[in-house]
Amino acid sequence: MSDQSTVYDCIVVGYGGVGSASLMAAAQKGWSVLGIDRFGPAHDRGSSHGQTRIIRRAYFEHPNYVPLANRAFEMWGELNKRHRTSLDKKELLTQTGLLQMGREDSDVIQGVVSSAKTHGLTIEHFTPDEIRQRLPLFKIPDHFVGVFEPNAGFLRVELCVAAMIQQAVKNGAELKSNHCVQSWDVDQQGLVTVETNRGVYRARRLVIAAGGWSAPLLGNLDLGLQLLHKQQQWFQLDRVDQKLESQFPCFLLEEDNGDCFYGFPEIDYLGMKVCEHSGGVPVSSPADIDRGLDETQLMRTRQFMREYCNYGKSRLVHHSACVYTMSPDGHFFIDRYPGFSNVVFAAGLSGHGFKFAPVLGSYLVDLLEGNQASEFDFLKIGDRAKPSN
């Protein structure tokens, strides 16, 4: 049961990627902070799981992400130093490089080149023949090109969440797992009350970072969020050059029709992870997802692999459901909740937000202290959403 006489400096609702980062940032400031999650640390019912996430700087979605990505690399590096207290602990960030492929005029290639030019980033250009020679796994059409970002790589997502939560708890944060937030309110004195199915909690400030579970907690904001069910898949192939020790990079490929698939080097017994970034099945709630094998999504991934990869046999070893919380324009929402200076939120990360988690969490805490930064202006609500009547 809750102790309503306790007033925390801050409550964080949800401790997936951004929530755990917010917990860490608030606790490191010396705040008394409470994290509330309907499941628990590093669970597999949201968007912050599935072994790996790509991290990159040359951002094709928008050049404005690049300064945030640069800071993210720094913050992951700082966290990794605190996390790796012994050499046998796996690193949070592995820089394998990232090869992105498609038509020269495709959104991905044009976006990467634009971001790299705007921000002076290092990328390398490859012809189809050069890709085939260096990475014989790929069957690249003659009208495709490749751009390679050598300093990109992947994050071990569950380890990252666990490391941020560990740092938060080390600095005094409390956690309430298996608590479903039912409502929140702010009284005339500015005190926040959060009601859960297992008790009521109070604080001076509130962070809402509930991922696919955000919409009911942002009830009078019409953010236009859409939930998409995605399937992550791991395959064992009858070859070895796709393994991490073979210096195989992460990759992303945009097909002629705009569909995008991405993948990671094989890092363990599960095999090579290959997923579709485009598409997805609309759902009304993460609770509605069928976590069994989605044969349609598997068929699309296998078709992609047959068309663009060289191998004789493949075997599906593992699959996992994931949720994209899409904003209408594909960019995040990170802002104060209208009318309350002590309530902030992040939502609509649209399937590409995890890499920014420590940056977003830190900024949400900064917002609660009244500090704004212009590089986040393009992610504010602005005219992108308006309070509903």
Ligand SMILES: Cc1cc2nc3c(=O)[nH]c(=O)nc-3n(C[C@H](O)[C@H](O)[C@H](O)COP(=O)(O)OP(=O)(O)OC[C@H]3O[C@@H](n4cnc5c(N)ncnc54)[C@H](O)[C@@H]3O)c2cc1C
Second form
Amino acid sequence: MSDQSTVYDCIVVGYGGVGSASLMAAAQKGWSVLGIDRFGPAHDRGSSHGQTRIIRRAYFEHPNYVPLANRAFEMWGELNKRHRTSLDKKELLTQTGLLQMGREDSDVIQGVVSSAKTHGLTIEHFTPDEIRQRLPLFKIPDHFVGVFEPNAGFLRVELCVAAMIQQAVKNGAELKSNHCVQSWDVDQQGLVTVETNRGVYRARRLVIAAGGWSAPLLGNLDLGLQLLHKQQQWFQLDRVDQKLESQFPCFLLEEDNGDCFYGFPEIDYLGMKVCEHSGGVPVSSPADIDRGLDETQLMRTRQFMREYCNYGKSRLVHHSACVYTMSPDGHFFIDRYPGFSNVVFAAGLSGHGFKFAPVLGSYLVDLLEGNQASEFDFLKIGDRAKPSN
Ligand SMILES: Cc1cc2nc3c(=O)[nH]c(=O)nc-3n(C[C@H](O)[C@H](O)[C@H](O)COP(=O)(O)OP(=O)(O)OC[C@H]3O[C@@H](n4cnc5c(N)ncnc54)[C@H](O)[C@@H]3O)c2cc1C
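Having seen the form predicted alone, could you give me the form predicted in complex with the named molecule?
Now the full complex is given, and it begins with the chain already shown.
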């Protein structure tokens, strides 16, 4: 039931990764906030589920992300302290280290080295023999190298979303789950009206954080977003020790042809998660994703594992469909909605945005207060909103 007499300080559309962080930031300011989601907290239909997400600083995609990654590590650390009030709660962030492998002139290796150099980050360089000795799982060709970021690691993605929502609710945020936003509008006085399938809500400000469903909520603003279905897969492997307890790190490998695969140590007895960062199946909406097992994506991952990993037998124990919302240049969009100073959005996180969620959520709220920061300039719409053909 909607209560049209209530005017919230802020409505946040979508409380997945970025939306839950925005809710937390807005509620911490003391604003009255309403979060609206077509599903509910920490669900598995969008982009923020599947046990783990890598967090790293030496950013191969662009050195401009490094200051944001530094802030993200701090913010997850702070949230972890608040969330882990008892020791039986799992850590949000686990610093296993991240080993990235490929040719010395590959995009990943060059990008990591360049970001580390620009920002004075600590990375260790490994020869193929050093990789094989330290991590016998890997069968690395002689022309590959490794760069190891010791403080990188993984986030427990659903737990992170739940922790941010919990902080928001503690500070007074209201939630409307199973409400689908159909449209929004701003009147001449600047009042925002949000129409859902179950009622109408009003606010002074609006955050749009709708992940794979962003395009229909961005009206005439065509950012050229494209959706890719990605399969997450967990394997049990014989004869290797790839568990968290054995100090096995996260890894990412770029093949000679540019294809990229990544993985995590086995946690919670689910098996080792291995997925492809390149590739994916284009879809026009997250609702169109076939959530059954995609044999083609599985076959590509198995082929990668056969080529680069040593193990006996492997068994697929779990899989889960997820969506990348790609921007034309692979960088996020985070900005004010053109023409409205009280409407902001984040979209097109292009398969690498979760680690930044608290940073993006807090910046969206800053933007609503009229505060821009130059370190986000490269993520503004500018002239980037051109559809790719
Ligand atoms: C397989 C996979 C692996 C990834 N690996 C990494 C990684 O290792 N490291 C990393 O940093 N990032 C990674 N990413 C990217 C990262 O997970 C995403 O960029 C991030 O989670 C996206 O968050 P979001 O808030 O934009 O979207 P979501 O978390 O999907 O949230 C959008 C929310 O909006 C809601 N919504 C949408 N439309 C409406 C509507 N009309 N009305 C109401 N609610 C609505 C949805 O229900 C959803 O809850 C990965 C992504 C995938 C899919």
